[in-house]
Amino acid sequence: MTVKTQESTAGWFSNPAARTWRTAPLGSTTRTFHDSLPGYAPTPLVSVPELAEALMVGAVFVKVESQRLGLPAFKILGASYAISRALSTRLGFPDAALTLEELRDRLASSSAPSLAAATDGNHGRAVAHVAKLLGLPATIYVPAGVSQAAKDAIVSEGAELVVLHVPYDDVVQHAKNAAGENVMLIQDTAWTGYEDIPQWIVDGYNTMFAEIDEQLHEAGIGRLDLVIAPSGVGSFAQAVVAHYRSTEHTPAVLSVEPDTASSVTTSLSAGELTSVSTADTVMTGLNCGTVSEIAWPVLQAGLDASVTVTDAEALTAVKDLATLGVDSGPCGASTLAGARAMLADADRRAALGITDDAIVVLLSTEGRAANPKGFSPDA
């Protein structure tokens, strides 16, 4: 039998062995939780056929997060179930996410720290958004690149804004340098010491997947192909690739990047975990130079491949979302540009196993509004 090695070209890497890689489930308590805040419902999983003739596959569904939880972005997933994990481990219950009611009961007879965040724009805003349901505190870190509204858009919520003029890692070390006893980091990037509020994050996201195999089930779609995912730091790439390797589903996973911060694909392409020096991009959310240390061994195991894109590809997507009805900022459209980008071309295709009926789910993970950068929110 012969086995294949990993591939890898400049801006595109491919893993055959990926697919047949298995993990755990994330989470099971996150979708409970996240039933249990105000105003939560699933987001859409939209049906865009004109995408699926362009692309020569069997159907395309764009997941979309421009509005989830009364945020333009997906990240409160995340920042939510994480918060509640790490003050319910405060608070004495280690193993439970209580309510932010219960939690708000308890903070009030307790010692209630501030809470922290390095952001690019959309994790450092849930961050303050949930601070705020709780009456606590919070200061968020973000390098000067990330647009004025989405800075304005944090302070909005009550939170101390910091701005720093740094490249996105800087500013994350800097965060981690101001948590103590009584300010607590919550933060998607891992590092030796820190693994559990990113894995919490990470296992909020879980709801997401829920909920499109549901929206699949009911749109009467018995299997999944291809599924794309935006990547920073792989937080997120990290739950899409744990979700579809421990479910009877075992799609193929694409994550996407800017060409300017390529770090998903650079570690995959070397065979080790390699930051790299990053460059503005109006995918500002992704504009991170070092993939999370808990992420790391799931991508490389798991993930297919990854292929990244730029700014001008990204924008045509955004553009090209808005004219079907989907709204989508530069980070979400980018699973598009990585779509046209890997479907476009033969070998690629084959490298994923697409054939012409596959069933294809891009996950839109902003709305135009989340941090609108090089492009009109209104456009």
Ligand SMILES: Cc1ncc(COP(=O)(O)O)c(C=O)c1O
Second form
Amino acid sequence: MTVKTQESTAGWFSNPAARTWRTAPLGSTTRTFHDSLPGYAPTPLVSVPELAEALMVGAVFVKVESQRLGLPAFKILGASYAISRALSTRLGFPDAALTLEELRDRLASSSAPSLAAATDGNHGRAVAHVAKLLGLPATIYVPAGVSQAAKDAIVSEGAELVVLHVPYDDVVQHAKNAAGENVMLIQDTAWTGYEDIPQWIVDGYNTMFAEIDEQLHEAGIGRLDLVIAPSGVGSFAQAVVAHYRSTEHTPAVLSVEPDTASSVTTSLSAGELTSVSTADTVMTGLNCGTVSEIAWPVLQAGLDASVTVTDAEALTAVKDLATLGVDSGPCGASTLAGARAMLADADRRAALGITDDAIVVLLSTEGRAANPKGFSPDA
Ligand SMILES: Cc1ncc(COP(=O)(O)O)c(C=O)c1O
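Cool, the form predicted alone is there; where's the form predicted in complex with the ligand?
Up next: the whole complex, starting with the chain shown before.
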């Protein structure tokens, strides 16, 4: 697919037709796979009444991904499941997600590949971590703007780190060129001819929504009105839309991205997949110029709205959440910044169908330790 390029546009976009769009649910077996990983436990879903009051809604729950399978971000849900599916397929089990133990046994007696990924930080660390658990070598490519802490974390997983002085989209291209028969690319964005692994990554995120459904049910909440997700290449937002457009009760879904890397908002406004030029941001994991090709049709049809936020708004949200006892890095806290941008304005509230008794979930996808940039992780 040829993708046109234009300058990043800040602002917001809403699609009223999205609420009635429906799609098939994501694969339901991912939780069984994640359950087999060392240290799996559902992450907390915490109610924050102070935010509900400030945002003039009934309740705000924050899904806190600051500790997920030993890492400070949610990305390992997708990376671990996709690596298992890709290696299982290579070993002759195309429909299975073999456990790490099963994979280790079988890989010992076959020619094992190395793993590679391009990353803004979290995805690459997750790939490096799973490679370490499997005893496989990994090479992780990063743009120079990734925080030193995130680079050190990737190296601490035993991976080779390659720092490139080019934007994220070009780093993906480098990783793509390095892939081959014995170098398996585990990338969280799709392009024509490279769709299976990105889709398995999206499927892996489903475990988070299964947990949320269960946690809301346990809290006696039978309805959900708005789910807010941060967006980089849009794979996570694709998973959010796929889940909440296949459930019986369908909340509005809002994506949030930096005003300097607004690939989703710009594409939705243009009515076609459009690459944008990007600039440095504290929301490191969201610094992507091109939406994944398999995410795009899902987002175009099923995303209710998309909004951009500034670095200053994201950093204020990091600080405010810390004060409320929630450990959230800039990508995660961008969801609060997005909620503020949308819910303080009557037209935007109406576009999302939000009333003063609405139940809102913010998907806080990383902790402060993941990509400390522009703030102190101990704040
Ligand atoms: C912490 C965090 N949140 C959200 C995202 C966005 O996910 P996606 O790139 O799939 O849109 C990323 C991507 O790396 C991330 O690291």
